[in-house]
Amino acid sequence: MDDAQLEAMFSGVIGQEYQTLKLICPLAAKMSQLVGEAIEKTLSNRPDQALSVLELGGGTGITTLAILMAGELVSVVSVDSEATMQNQAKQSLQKWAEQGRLNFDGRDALTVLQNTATASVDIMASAYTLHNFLDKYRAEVISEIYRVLKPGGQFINGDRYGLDDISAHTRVTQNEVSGYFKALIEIDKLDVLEHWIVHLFADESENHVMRETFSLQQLEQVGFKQVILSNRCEVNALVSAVK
């Protein structure tokens, strides 16, 4: 599916969500069809094979979609406890919950994946929401994450990867507040502007930033194997690891 299809598949199912994320964190939307297309490039490689994937904050379904629209071969349970983003997802995807191509949690994701089997999944994949969770929580979902896996199974993560030089994320970090106020001054949207200030600074604490050496050292501590960074684009950037 090119580009344009998969736009215009986006805008058609997500609608308004979709096009606000792109407003205001364009590359956040990129990493979330990063995500689907890390998937497809997996089930090109294993044709005819059913493929489960457990997706961690699943929120409004931008991720979701673009797991789903990998293949039909494809199932997902999406994860989040925030039940008013969830409820949206449910509504805009409805049409693959009917199918059974798609299930929802709404537990958190450490309790999720504790109450999963162990080797029971093909691919764990999240984008934008293991930067929110606490290191300590963290490190824990990341353990859980890798007990799930089936061997050969794979974690795909689209998120805000720190640069190690500190300098240089300021600066980039910087350019991207000033995005935000140009985009949402704009349009009016204040109140969505304090919400991503606000944000920020929680993304920005030291108990919640992923730097990236850290981080890909952290995969291969408990056990992931090719642990690799691509895509990087400022703060974002996609890791993929296998067990």
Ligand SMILES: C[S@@+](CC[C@H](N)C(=O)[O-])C[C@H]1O[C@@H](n2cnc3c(N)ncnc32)[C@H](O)[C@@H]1O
The other form holds:
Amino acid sequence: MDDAQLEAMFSGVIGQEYQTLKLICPLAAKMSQLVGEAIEKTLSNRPDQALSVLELGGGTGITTLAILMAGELVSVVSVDSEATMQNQAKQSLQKWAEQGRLNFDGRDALTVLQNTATASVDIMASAYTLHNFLDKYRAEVISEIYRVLKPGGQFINGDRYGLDDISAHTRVTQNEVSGYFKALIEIDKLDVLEHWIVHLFADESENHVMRETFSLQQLEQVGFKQVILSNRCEVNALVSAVK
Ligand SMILES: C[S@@+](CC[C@H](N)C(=O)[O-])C[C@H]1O[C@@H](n2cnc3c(N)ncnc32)[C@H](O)[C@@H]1O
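If the structure you just shared is the form predicted alone, then what does the corresponding form predicted together with this ligand look like?
Following is the full complex, with the preceding chain placed first.
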């Protein structure tokens, strides 16, 4: 599927939600596509084999759709502890749920992982979810992801990965804030602007930030190999790793 087709698919299925995200944070929309493309690549290396994906923080379904679009043989369990978010995904992605390729779980990520069998999942995929976790909770989630993946299974996460250079990180984040103001004042969405600024304070707090080197080492420490950060764009990047 080329970029234009994918774009039409997202706009059609996810609608207004996707357009708003693209306006405020175009890189966030792009990161979900990169997660989907990474899964597509995995599928191309193992044709005709079914692929089970555990998605953490499916939200309104943007990343979920990108994962489903990777190929017919992909099945997804999409986890999100916020019913209001997950209900939107349930509506938009009903077709895939009816086909039996998509199931939803409304429990929190760690609880779901703790109740998932060891070595039972091909891919853990996610976008913009892990950075929301408190560092201690995230450390437990990462150990559990390693446990539930099959040998050779993959961790694929498109997310906010903080720059190691803290001054550079601050500059990039300041530009990001300016961007929110420009985009949202223009369309008179001051309530959304307030929400994003308030949320950003949590993202940037010391017990949330996923600093690049620390995060990659954290994956290696639980046993992951081939830990790679790619597609860095400002504070966003795609991280993949293999069990
Ligand atoms: C920023 S959204 C990302 C949604 C989607 N992946 C995307 O990129 O558009 C993060 C989602 O993670 C969910 N979430 C946050 N903490 C969670 C947790 N501990 N367990 C499960 N879901 C969680 C939130 O409810 C939210 O829907």
